[in-house]
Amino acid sequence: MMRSPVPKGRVRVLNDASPQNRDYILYWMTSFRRAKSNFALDRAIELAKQMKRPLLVLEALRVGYEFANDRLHTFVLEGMHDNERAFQDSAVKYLPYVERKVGEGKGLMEALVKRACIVVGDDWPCFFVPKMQQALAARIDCRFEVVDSNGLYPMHDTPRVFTTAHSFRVHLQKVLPAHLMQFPTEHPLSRLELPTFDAPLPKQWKFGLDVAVADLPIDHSVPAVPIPGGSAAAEKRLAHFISKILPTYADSRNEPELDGTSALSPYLHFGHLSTHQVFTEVVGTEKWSVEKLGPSIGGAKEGWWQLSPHAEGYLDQLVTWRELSFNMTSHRPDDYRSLDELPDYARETIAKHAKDVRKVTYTLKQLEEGRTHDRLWNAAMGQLRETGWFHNYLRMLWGKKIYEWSKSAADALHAMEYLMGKYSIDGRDPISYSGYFWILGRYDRAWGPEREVFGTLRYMSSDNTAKKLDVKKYMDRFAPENGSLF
């Protein structure tokens, strides 16, 4: 089977060490947790074939990370079980590892690296992953590459930080076509031939998935949710979206009472599904090919793809907005979470109105429990708390109200990070941070009239939202207690 080389723009080297003449290639799977359509896996296979070595894939799950709980662990473990099945009977040795206690996995990577020629990792620019990889790269004596399999456009190919979705669309319409011819291998394990893995494994660590979440030292107060994890569930949801939702997406996506969005963000976040898989299915509904692309149209939302409004509307979310978030986090890894990186108008208006009297403020615990005077907001928080996900449109209202009810922008940011990090199966992600900072003015402009607290930041209210959208059944479902709307 012919395989295209992984594009150079997707590969970064994290250290100055050279490849070593040792036993195997080691792929440390941390973010692209799937056995298909994965440039990082493609690169590891490419190196294994070049060096005529076996390939070992390590997928590990720590218990000591921030927000470790039953919900997140269960979702990841379901994906690991899928991967175990996918790699079984293949030419690749899959090694799943789950920590049983905090710090138990310390030294595991170094032990595996001692016999590795090269280490390949996932280039993902958020949460603790980059610092964890950089720390390992500084300690090991072999080359450590990380590979970008996040989106259609390699995030490090962007020449600068884009400050608006429009400016990013202008750029994409000029440069993206070349990348639409460079997709990861859909089924890289099919008929793959590599040397057999027979190197001894370190005996200090217990590998395998024979573990009960209830026995792990994690937060058991946040239960697992009905949304299943793993590539099989991701592909099932994708098929449902394509057949049942995409045909009316433009009309239904903002309605909380409808199953009108893709709901693929948890699978994209944990890498159980790739952007390339989603893109292929979306454009496949209209027999699209790259030759049908229109000329650059100055960053307009619709018309460039030459697809239906439903497909173009979805691709604007999947490609423009999602990849815009990776643009920021990859270019500004140390300060994408900093309020100092907000645009000038936002920083100025937040400072100007910092001492405005808030009509009401809530503690983090009150927000977490959905005990505010605003029933629609409580419903959004209830959906997040109960299901691990909540409606895209209401995320904007949710964040705006948190800002309105917080003593400062820093407090609002902390509340959003905490609530999403703890309860959401798609939080701790570049697109999450784009959302938090959009609330505070990033990727936006000044709006009038100037208001108390908000200043010239975009304002949203539950009253106006309820007038535009059907929310009664939604509130009855997720905030059934009696109370006023706002």
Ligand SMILES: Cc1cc2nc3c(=O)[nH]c(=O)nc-3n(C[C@H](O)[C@H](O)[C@H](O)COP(=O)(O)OP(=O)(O)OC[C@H]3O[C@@H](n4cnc5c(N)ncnc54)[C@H](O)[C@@H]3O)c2cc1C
Contents of the next structure:
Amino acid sequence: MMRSPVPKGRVRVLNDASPQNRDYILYWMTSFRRAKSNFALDRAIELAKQMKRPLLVLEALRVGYEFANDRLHTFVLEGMHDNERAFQDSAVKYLPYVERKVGEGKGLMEALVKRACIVVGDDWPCFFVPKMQQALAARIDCRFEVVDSNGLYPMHDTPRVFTTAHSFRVHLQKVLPAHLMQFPTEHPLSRLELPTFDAPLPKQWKFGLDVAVADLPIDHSVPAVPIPGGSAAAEKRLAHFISKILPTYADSRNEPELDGTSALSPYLHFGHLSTHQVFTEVVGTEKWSVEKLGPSIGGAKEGWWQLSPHAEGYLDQLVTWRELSFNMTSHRPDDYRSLDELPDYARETIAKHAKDVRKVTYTLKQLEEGRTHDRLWNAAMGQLRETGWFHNYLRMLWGKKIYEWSKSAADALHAMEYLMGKYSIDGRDPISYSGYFWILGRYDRAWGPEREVFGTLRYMSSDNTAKKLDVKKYMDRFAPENGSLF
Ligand SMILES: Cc1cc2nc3c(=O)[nH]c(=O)nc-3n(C[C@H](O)[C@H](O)[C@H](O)COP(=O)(O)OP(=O)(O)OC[C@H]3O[C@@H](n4cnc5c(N)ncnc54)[C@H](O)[C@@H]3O)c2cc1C
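Same protein, the form predicted in complex with the named molecule this time rather than the form predicted alone?
Let's see the whole complex now, leading with the same chain.
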């Protein structure tokens, strides 16, 4: 694939301030936490070269955000250690910072900006990141650009918000080929030459990774899990996926008892791995090149890439479904969490059935502890609680049951946000919201027969799931104590 300058359509300027004639370019790495295949890093390097300035990369980890806990901190810190190694001996100065007390990092960005010509950030449209960046942009006196390195299709290439995966596929089949010619630099630090960083750093903050998670003021009730964080672990898992799982992905992806999917979502969420890297490896197994793309085929799921059904099935998740989530969150920053943004049929049927008697309801605590009457659901919750990740098919069932057992759609949404936000390494992501809102009817259609509580929302039952999939060992492992399925 051709390497090129950072495409203009991936860069947004957040304020009106001009570049300043000062000491360095500052890249504030918040979401694409990696030293390769990263358009934001490419842009920062591009500016450093143009302005003949050193490049400073700040990667920070706050303690005061919602859900900060041992699990998330450990995963992110492992990534920061990898980045420290990756930037070591390079022409770029890497500055890791971990907050020790809530609010301790306040003022750090402003202090670093005082000597910066331009600030570059990651354009990632979810959780607290956009608001934090906008707040900084309004306060500083130099230009602040954010760069989109989320996926193959730049989020702001179109103003359109897609309401179905099908319409998004139709669109992608027309416009994506041009973007497949523009990839981030695979190894941007290799043979890179920039002026040496020698500016003084503010003394008020203690930089470096010499911290113990146990000493930090975060939630210690959610322990670290064996999924290792960082780009090295991500690439190892990617290699395993390509050689062992991708060749049968279409058959294995719906089987919770198998290691049958990529399990790369935690790495994609924290930016330890890029979609471009994954895409390159997937298509590389079939000696694919962009010339092989078929003509637009009206949004059909398979056949456009001209790859095996396994690779096509995988790319439909990684590209169509994942980037559909980014389309929504980036274009509706204030509404993507709002029930008012559901399609008409979903809002109407939810309203019509709002007062239906729920046969059973559970408190958030009962859900969190996996103490429902439904053993398969408890197992799914057990996998999430214990491992920090769970299987897509069971996420669908998990969410549908939460809706069934909640007093309202708003309560169901709150429960999903809380449980995933707290326990899932890949939670708090644009995909989290397309998942929760899919449960409530987004990207879906009305289904009959109309039922109590669900109305015409798609219904799922644990009974059918247990008939369709092998889940016995799964339940024995993650919900050993409840005796029956219902
Ligand atoms: C209620 C609910 C909540 C969800 N919450 C999250 C979440 O917080 N974070 C998250 O990353 N995913 C979420 N998903 C989507 C999906 O379940 C996970 O992305 C997937 O299970 C991750 O496993 P994997 O990496 O092995 O996926 P693979 O099958 O290997 O798929 C490849 C990649 O495609 C993307 N992808 C897969 N399934 C979907 C999907 N349904 N929608 C959009 N993108 C998808 C992911 O980036 C994934 O890594 C949720 C789904 C539901 C139904």
